[in-house]
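One chain follows as C-alpha cells, the form predicted alone.
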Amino acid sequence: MRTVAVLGAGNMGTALAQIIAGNGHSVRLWSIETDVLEEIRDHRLNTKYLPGLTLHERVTPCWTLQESLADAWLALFSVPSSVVRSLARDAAPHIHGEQPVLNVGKGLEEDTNKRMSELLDEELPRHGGIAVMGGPAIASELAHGVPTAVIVAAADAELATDIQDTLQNESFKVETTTDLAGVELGSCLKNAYAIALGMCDGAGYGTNTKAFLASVSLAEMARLSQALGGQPQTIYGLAGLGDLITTGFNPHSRNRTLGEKLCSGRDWQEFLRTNTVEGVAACRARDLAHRLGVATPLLHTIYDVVHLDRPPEETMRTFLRDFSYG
C-alpha cells in the first residue's frame, strides 16, 4: 500500500482519491476550503464538487500541505492551471528529492505559455520526477466507475509505469508515454479548439461542419506539438482525440458552452464571470504559434473571437469561407 497526496479537492482531485483508495492505497486530500475538508471529515461527502459520492474511508482531509504531503510516495497536483506554480511554491518545502510530481490540471502558464511540467521543474528544487495525466475523463463519470482511459506521461518511462500501477484498476485504464510535450499540449490545446467546436452548435451548423472543425483542430494541434519537440501520433490518441471529442462534443463541457453562448446570442461574458473556462487561457498558445511560425488559422480564429471582440459568427463564417487544405 501506498501513500499518495492529492492537492486540491474540486471534481478531479476528489475523483482521483475515491480512485486510488479504492485500489488499497491511503489519500490524503488537501484543500484550501475548509467547507469541504470539513464534510470530507464528517461526513464522507463532498456535495460541492462530487454529489452523491461517499468518499473511501481510506480518503483523509488535511489542512496543511506539510500534514499532506508529509511520507507521501506521490505528489498530485489537481488544480487550475492558473495557480499550479504558486501552489508548487508553496508546497516545495514539503517535497523530498524521492517524491515524484504528478500534475492532472490542464492548460499553460498566461505570460509565458509554459507547461505545467516545466513550471513544476522550476519551482520544486528537489523532486523524483514530474509526470503529466491527459485524456478525456469527466470526473463524475470517472468517480462512479463508468470505464474511463487516460494517458500518464513522464520523461522516466519507468516512474510512468509506477503511477499507472497505482491508478489503474477494472475500469480505470492507463496508457503510459514519455511524450510529455504531446500529451500537455494536446490535453491544454483541446479546450481552446472545443470553444470553436461549441459555437457551431450556437450558429446552428450541422454535423458535417463540426466533424470538419474537428479535423482541423486535430491537424493544427499536432503540427504543434511537433515544432515543440513532442510526437504528432500523440495528438491523435487520448490526450488529442479523445479529449477533444470529450470536451468538444459534451453539452456539459464548459468550454464548448462558452462557444455557443458566444453564436447564440447569450450572455456570454456573464458566463465567463461565474465560470471556469480554460480554453480562453489556452486560445492564447497562438502566440507562441506565431513565434514557431506554425499555421494554425482555427485557433487564431477563436482568439480572435474571445480576445479580441470580433464578432463570433461573421468571424467563423469567414474563417469557414476561406479555409484551404492547399
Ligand SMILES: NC(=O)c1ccc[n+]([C@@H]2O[C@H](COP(=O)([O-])OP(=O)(O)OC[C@H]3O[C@@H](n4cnc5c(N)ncnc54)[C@H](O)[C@@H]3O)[C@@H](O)[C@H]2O)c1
Contents of the next structure:
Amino acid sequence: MRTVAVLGAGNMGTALAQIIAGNGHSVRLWSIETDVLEEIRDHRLNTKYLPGLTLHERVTPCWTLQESLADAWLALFSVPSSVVRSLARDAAPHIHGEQPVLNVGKGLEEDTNKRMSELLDEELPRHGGIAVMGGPAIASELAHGVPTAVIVAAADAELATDIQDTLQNESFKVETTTDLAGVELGSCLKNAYAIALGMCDGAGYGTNTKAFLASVSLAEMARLSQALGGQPQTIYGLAGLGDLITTGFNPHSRNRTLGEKLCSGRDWQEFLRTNTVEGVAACRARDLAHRLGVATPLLHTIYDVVHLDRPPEETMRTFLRDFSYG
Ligand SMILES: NC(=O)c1ccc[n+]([C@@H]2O[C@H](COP(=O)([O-])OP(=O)(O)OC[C@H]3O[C@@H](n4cnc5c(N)ncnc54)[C@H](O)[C@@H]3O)[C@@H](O)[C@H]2O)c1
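Go ahead and give the structure of the form predicted in complex with the ligand, now that the form predicted alone is out.
Now the complete complex, all chains and molecules, led by this one.
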C-alpha cells in the first residue's frame, strides 16, 4: 500500500483520489478551498465538484502542503495549468529527492509556451522524476467507474509503470509511454481544436464537417508535436485522437461549448468570463508552429477568431472554402 498526495480537490483531483483509495492506497487530498476540505472531513462529500459521490475513507483531507506531501510516495498535481508553476513553488520545500511528481493538468504556460513537465523541473529543486497524464478521462465518468483509458508518460519507463500499478484497475486502464512531449502537446492542443469542432455545431454544419475538421486537427497536432520532439503515434492514440473525441464531441465540454457559442452568436463573452476555457490559451501554440515553420492553418483560424476578434462564422466558412489537401 502506498500513500499519494493529491494537490487540488477539483473534479479531476477528487476523481483520482477516489480511484487511488479504491485501489487500496492512502490519499492525502490537499486544496486551497477550506470549505471543500471541511465537507470531505465532515460528510465524505465534495458537492462543489463531484456531487453525489461518497468519498472513500482512505481519502484524508489536508489543510497544508506539508501535511499532504510528508511521507507520500507520489505528488499528484491536479490544478489548472495556469497555476502549476505557483503551486510547484509552494510545494517545492516539501518535495524530496525520491518523490516523483505526476501532473494531470492540460496546457502550455501562457507566456512561454513551456510544457508543464518543464515548469515542474524548473521549479522543483528535488524530485524523484516527472510524469504526466493525458487521454480521454472526464472526471465525473471516471469517478463513477465508467470504463476509461488514459496514458501516463515519464522519461523513466519504470516510473510510468509504477504509476500505472497504483492507478490501474478493472475499469481504469493506464497505458504508458516515454513520450512526454507527445502526451503533453496532444493534451493541450486538443483543447484548441475542440473550439473549432464546437464552431461547426454553432454554425449548424453536420457530422461530415466535424469529422473533416477532426482529421485536419489530428494531422496538425501530429505535425506540430513531431516538430517539438513528440512521436506522431502518440497523437493518433489516447492523448490526441482519444482526447479530441471527448473534448470536441461531448456536449458538456467547455472548449466545444465556447466554439458553439462563438458561431451561434450566443453570450460567449459571458461564458468566457465565468468559465476557464483552456483552449483559449492553447491557441497560442500557433506561435510555436509559426516559428518552426509547421503548417497549421486550422490552428491559425481558431487563433484569429479567439484572439484577434475575427468574425467566427465567416472566418470558419473561409477556412472550409480555401482549405486544400494540395
Ligand atoms: N475535469 C476533467 O474531466 C479533467 C480530466 C483530465 C484532466 N483535467 C485537467 O486537470 C486540471 C484540473 O481540472 P479540473 O477539472 O479538476 O479543474 P477544477 O476547476 O474542477 O479544479 C481545480 C482545482 O484547482 C484548485 N486551484 C485553483 N486555483 C488554484 C491556485 N491558485 N492554487 C492552488 N489550487 C488552485 C481548485 O481549488 C480546485 O481544487 C486541468 O488542467 C484539466 O485540463 C481535467
